[in-house]
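The chain below stands alone and is given as structure tokens, in the form predicted on its own.
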Amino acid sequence: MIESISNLWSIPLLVIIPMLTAIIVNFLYDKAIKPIAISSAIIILIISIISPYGYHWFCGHPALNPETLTFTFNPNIFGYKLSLEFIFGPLQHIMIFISSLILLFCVILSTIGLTKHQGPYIALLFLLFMSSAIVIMVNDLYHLWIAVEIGSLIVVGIAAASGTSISHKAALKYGLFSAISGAGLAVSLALVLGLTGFSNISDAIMYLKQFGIGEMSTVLYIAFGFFVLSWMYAGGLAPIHPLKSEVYGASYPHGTALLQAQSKLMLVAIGIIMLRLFGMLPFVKEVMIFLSVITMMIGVIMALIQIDFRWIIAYLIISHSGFVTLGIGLGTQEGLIGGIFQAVNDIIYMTILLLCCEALFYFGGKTSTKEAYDIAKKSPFIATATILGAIAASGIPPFNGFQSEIILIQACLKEGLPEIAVLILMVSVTTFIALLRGIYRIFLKPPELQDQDNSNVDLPKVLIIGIIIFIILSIIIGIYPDIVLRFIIPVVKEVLSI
């Protein structure tokens, strides 16, 4: 349960720190950069561990309560909040945990790998896990239309930064259409705040409770439709994929971990609130299950037509945000938590893959299937973590992947949905077939040209580190779920209870 903490002191650190980093490291010199971005990350993950759980007034306004009249700071005192809330609970801890650990990973490579534009970029890594933690923490409309506008923009500026022409396009087009989304939740806050008179989200729904839907069902879902557009493309559900796949693909591998943590958040957060606001509604779920099958399917065919390795991974990770919409689509407490949790666990276990590949640009950056490298020679070590990584993203015990997607496959057939749960079998034995293909070409099959470099590379320490604390986080979640699900249980219920 969440405590009785008012204007919390950690919420405002997990936004401001990462913009005050994004902004310092842009004015400094490279060895300056490295101190100052490390010890960032490591506040912000020590205070996304030890803070407690509790609510964030901005502006300092309380609520007011309407019986009364009168106003309070005290959270379980129902009131009509004049401010922008934040909250971190169960849920929040978690994911940011997650967030923050990929984040230092992802800053420490940064300062290794590029020698060029160290502070521009990773001052982006730091924007955008401000907009992703933003995202799930906000409870008001208002302020959740700011963050998916705001990591809209850093998405852009960190697939440009690989600098290649392909990564051009894609921030191009993602940078062009991304402006849709925001769009359109402008549109369904100005419609939901028009309606209730509310841009807080509790009290949008508690004014919707006590004076029921009646004739604003059909403005309801005009909102509905805005805040699907926005769903799909903050978390890259089709038919928007080839967009943010193409992203994943263009993008350095350890950016593409933390931008892929940051669509799992932004599909959870905001598909949450949709089944807060409009779970009501008929056909509401209908149409969030119907995406999330759609963008399962095409994800994962599309991985097996690739002939990059890199990009396999990115079709994969939208299939697998199918997982995620579906279990949130379905509404139940069992699909929710499957949901929830195949949410942390997919940022995990791609996180293995990402890293992986990054490994391969030590080794000339070849990553194409077409030819064959024997890179299990080179580096037994990230031949079996690759392997791991996918027995994992496969649904394969010990690994975590198996824990969620049984949740799920047991939440659809309560529902009378087998076909469904069918589907997941298939989608997952897909994507072992479709990872195994990139991993026999890259790692195991012997190279056909003879004069191809045998000699061993030295792989940054940070990088092994990183892959064997995923992989360690991966086998422990597979082997005692309640790790994770003590989190995400008394949230779920929660929203049940709404």
Partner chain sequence: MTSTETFYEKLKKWLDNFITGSGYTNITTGYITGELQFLVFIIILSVFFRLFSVPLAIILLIFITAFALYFAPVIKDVEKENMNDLNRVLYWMVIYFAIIIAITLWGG
Contents of the next structure:
Amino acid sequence: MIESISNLWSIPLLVIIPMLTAIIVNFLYDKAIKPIAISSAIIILIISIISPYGYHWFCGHPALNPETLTFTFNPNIFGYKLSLEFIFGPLQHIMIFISSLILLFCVILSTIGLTKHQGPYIALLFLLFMSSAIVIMVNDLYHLWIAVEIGSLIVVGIAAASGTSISHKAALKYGLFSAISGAGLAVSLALVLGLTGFSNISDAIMYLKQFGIGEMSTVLYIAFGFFVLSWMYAGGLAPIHPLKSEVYGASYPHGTALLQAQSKLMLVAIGIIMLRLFGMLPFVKEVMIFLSVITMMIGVIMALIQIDFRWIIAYLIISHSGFVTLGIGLGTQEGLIGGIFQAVNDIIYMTILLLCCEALFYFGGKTSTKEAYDIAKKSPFIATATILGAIAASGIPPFNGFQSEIILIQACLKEGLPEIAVLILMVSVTTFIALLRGIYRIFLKPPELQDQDNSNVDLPKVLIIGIIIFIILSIIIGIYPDIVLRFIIPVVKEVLSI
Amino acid sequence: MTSTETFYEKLKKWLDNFITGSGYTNITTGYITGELQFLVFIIILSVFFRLFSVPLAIILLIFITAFALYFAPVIKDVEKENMNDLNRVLYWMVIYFAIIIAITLWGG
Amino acid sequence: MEELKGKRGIIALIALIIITIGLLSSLEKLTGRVNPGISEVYNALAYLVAPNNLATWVYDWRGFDTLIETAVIYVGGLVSALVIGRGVVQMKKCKQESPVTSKPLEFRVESLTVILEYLGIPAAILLISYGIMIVTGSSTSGGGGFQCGVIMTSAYLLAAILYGKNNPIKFGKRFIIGIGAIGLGGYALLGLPGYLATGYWQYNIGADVWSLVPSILHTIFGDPFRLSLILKEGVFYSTPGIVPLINIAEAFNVIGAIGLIYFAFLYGWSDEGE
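The structure above corresponds to the form predicted on its own; please give the structure of the form predicted together with the partner chain next.
Let's see the whole complex now, leading with the same chain.
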């Protein structure tokens, strides 16, 4: 499936272009940002669509074949890689395509809707995309750590960019925890490196397979424990969900759309790496399932008792992250397909909801459910779109959420875990209840006071186009899930064949 | 007569527990749904022990249900434990981490 | 700290003990059995690039890694200044709480002793020259851009603390950000020649260890940094290629990022002026 090129042209561009754009817009600060940022986002989107599959060995160092002691640049011949290896395969293709689509809308929306001096903010959006692209493409333990590290720092920046006291607090708390989980991941990598001597993940796994671990399994277990720590942190799983949901709620909704895409990508990427590295140890999958179930339930219960629509969505994002990790934790073919597919669907329908939430800012920015605002009368389109988003999020056909949840439920039943299947159903239903509470108060209920201004609000066309595109994507994937599944299935087969 | 009254009063007291400060009806509905969800959640989790032994799961199921109903409403405590307070998150993280390490190291 | 008193504190302590035992037992198992793995190959080949193994590791074998790590410092500066108030954004269409900003620090430079007043400038100048010395010798010594950047910005901090806002090293806002942009942008673009010539990003075409580029490119990028090693066995020539250039870019980036942090925290941030 993946062709044997070790110098695929598109991989460095997907990392370097966002970085250079970030540097330029950060320097320009408030002048001429719009054309540069938008054109660069479009270029990234095009690259992510047209790129072929392959590898990139940064700095151009070959692999060493341990038997013949010869160097080779051919990735098909086995060898211990001297270079830093990135992979662009089907999984990366679909994931990076969706994140770059969200990046494009995010950038346009922030250039339209925000006050000036937005250079640093747009720089952070591009860097956020860069970090998620690195996380999903990288095949190197050490580089993974750096990507998680820079990713969490950028999340802090995006949360702090709105400058309110809530967002500052959220950013500071999340930033403090990055010290713990980043150091944890570093300890984990140190242990794996000490055990195998290879920072390339495939090489490390090959070494473990070849020579076994024997009595050194203690070391691998502790490495797994620290790895889980960073997984919980990067994806916002329980018990770090209060901090992550705070970050989601305190950022601007379009920023949250990109943030949640990044965290889903991190969950998938780190989850697959954990499955590959530690999958053969007993109790590893059980730990991953345990964390997912707790996250699913706590997230959705916390969403029920929120009084702000942004916070409801924030907790639902957390809760649905549990689906993704549950699928990966099951470790079976159906489970993995369901988990990764759920990540794709989740990014799409949560983006619909978040863009609708962004529209609320144009109606005065009130997202609390304490008062009724009767938005449906002012903008029937946004109300309809939010309800469609809620339906998609609750896994009702013909939207995309249904397709992945049914795969996950089947995977659980096949594994002999009907309780988890019941929990998935419960979470889906409760998602609908939680969202409908907010939707009813904000969109449908007539206001108690009649003296509210009824002036017409012009929503940016890009926002409407964005919502429509993501709803169409949701319906298309809901009807023809093969569009996405054909990217995911080969990857899953490859992961499980190792 | 008296028994219905006490039941009504009990129910009213139970509902009052949810409301702190100014009670908005939609918050109350959220809390009650959350409470029931949490109850069902721990019941289902207790069923999980059937993987070890079925009688154990039945006993646990009965006990946990009884405890949860006795201590109801627990949703306020759940909310408190899930606050964004830094020390609380740190505490729970240490507990989770220790459980993960204990299970993987000495469970296998 | 209420949460960590009483029962909870004891439980947390037990949990921490479990974690410590787990970590220590794994470290104990690993003692004396650390696998060298790929690093043996790295070390065996390192002399082909730079005389100093560390420089080869950091800027050649793992050069792209170091780029993203450098970007971490850049983002650190960016985010720190953002928290102080540089580039805080608000929605145009709705009223929000006004952004949190921090006031500049108060400087009381009049209480400076005579010794500090007269020794401050020479010390800062010496620090800056030391930084330049380190960055220029980076391909032969263990030092490099990181260290140079930190030393230079410490000179800036020293001058700012001693002489206040009108200190001798008077960096402007745009100047500092520009230096950071040149640094990180320059580092990122130094990968371009290798990418265009071989398809591998950041291939060191000056050193050309794997003979992938035509000799003319090798000469252009390699010759300016050619070193002759005079040993007992004879005189050997080697060139670190783009490693010294990367080092300089790195130094610029660190000066820009840490300088921006110092600037923002010392003087606060206002969008007026300059």
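If you superpose the two forms and keep the largest set of C-alpha atoms that fall within 1.5 Å, you have the rigid core. Values in this document were obtained by computation on a predicted structure and should not be read as measured data. Residue numbers count along the first chain shown, from 1.
Original post:
Quick one: once the rigid core is lined up, does residue 29 have its C-alpha move by 2 Å or more between these two forms?
Top reply: Moves: yes, 2 Å or greater.
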